[in-house]
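Single chain ahead, by itself, as structure tokens, in the form predicted on its own.
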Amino acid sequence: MAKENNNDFMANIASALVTTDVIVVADFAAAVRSNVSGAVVTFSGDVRDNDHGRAVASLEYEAHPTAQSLLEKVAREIAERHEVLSVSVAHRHGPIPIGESALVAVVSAKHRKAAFSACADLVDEVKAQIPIWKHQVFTDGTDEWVNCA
């Protein structure tokens, strides 16, 4: 599903996935690599054992049914906005163990500046637009819902 962006680049959306499966960063990076790209930038948003000074016991993401189609839309928009060759993004939902990836974004481009810029923009747009909510339970027995990706 290639799209032409504003700079006459043909950007490929290698993947845009909302899943309950484990996300392996290397698999998503491999999907955007090519002999044309001079830069591949990856981001992995990992589940940590603490939040704002509180110990986290468990974490679960809940995804709205529209999350998949909206993630695809965001990936296309980022590809069109930046001089990139390929974009791959995934957000996991369901229970996720501490230390595993919840959000992975990977961008390839001819040059590093475009790849870094597009990857940062992709992560920001996923967090702003995708209806996925985080429920974390703390070791003291309290919990919170966060409307973010």
Contents of the next structure:
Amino acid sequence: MAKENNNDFMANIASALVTTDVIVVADFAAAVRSNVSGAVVTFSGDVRDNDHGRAVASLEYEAHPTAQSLLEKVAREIAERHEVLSVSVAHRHGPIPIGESALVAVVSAKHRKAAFSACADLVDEVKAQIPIWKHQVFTDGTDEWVNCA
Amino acid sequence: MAKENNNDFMANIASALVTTDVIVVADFAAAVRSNVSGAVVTFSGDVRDNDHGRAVASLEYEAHPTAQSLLEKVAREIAERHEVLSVSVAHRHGPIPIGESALVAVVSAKHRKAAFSACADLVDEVKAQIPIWKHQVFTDGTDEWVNCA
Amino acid sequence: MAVTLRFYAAARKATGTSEMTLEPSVALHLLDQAVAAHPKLLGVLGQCSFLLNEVALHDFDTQVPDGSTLDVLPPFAGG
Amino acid sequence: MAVTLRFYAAARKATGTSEMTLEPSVALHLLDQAVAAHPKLLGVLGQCSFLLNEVALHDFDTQVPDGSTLDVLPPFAGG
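Would you mind giving the form predicted together with another copy of the chain, to go alongside the form predicted on its own above?
Every component of the complex follows; first up is the chain already shown.
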């Protein structure tokens, strides 16, 4: 989980969490900050009350048993691929109320461009690599598993 | 400060603040969240204890009297240029302790790519357009105005 | 002698069950039997990825040995 | 009859003062006088941008009228 950085003495730190608990992006951001880092970029993917124009009543995520270890792998890869100091990511599963976070991703770096690139890359990789599924129930009583025709 | 969006009924909201008060990115993030937004991206530019390998003892920002109105202009431009719901940016001036935020930028959007692009663009524009200067005092007693030979 | 097929998300909705127990065989034959038992699975299966004992499975001629778990994963939708 | 030159950040450090009062003239002549009074300003001036009454000034032949403010802005370093 640590490597030598090209331009400083710090080892990168990567952490990942798949949980049914509430996740608050500010808590994860606080954990990656340091007096060395100059830039912290965060992403929060929040449960919306609408999707493709339809009103969402409730939403639930399901996580495969391998999700935690795969999320750790993705976090480490991001920390190695970018010039960053610290990477932290968490995905919530189970029912999530509208407005609360389903995914939080935070990155600290000395420089802002690396922080933005790494955070965007992290979110892309989570969506592509992590076996988690989203089930939406609409206000009209219908439901769907997202991304599945 | 508002415009018709292409893909929804929401008007964009842009706010900007130049202040000597402490700025906390989570407060600004909370202000841009809504049950409509699916993605919130934040940037915090924090005062580091080092710069180009030299130990920083203290740091102060100076803002030109036009900084507030120019920051409002930049925030509006970002809100118009990207498919986002809300944009908020704040720059602190005066002395800032190490570890605290000098700049916070937050964007909410329906989709993550727009949120990341807009937030990165916002930070770039602030750095390029806003008449604010950074004065660093190093632990060896020397000092400098950053970006000025 | 048995292997377990596990169905997640839309695959579970299509089969109406979270798992099936079958005799060891090649993966393709196991999935054929699952579709035979639960015809709606056919509409989902083409979009799925598969894990054999938690490792990605790409070759459907692979023999699934006794005690194995074959997971049927619909398209991911995290984030 | 007077105009005010205001110096910010590194420009203020170079002149040792935050402002100077001069007779109205073209911008170039005002800046010449500032350099004459504060020779260290010359090292900063080439990197600066300028505001005449808070509007960007690009033409140094512009006449700076009585009551105006001409601001000398070193390279920005916000963020």
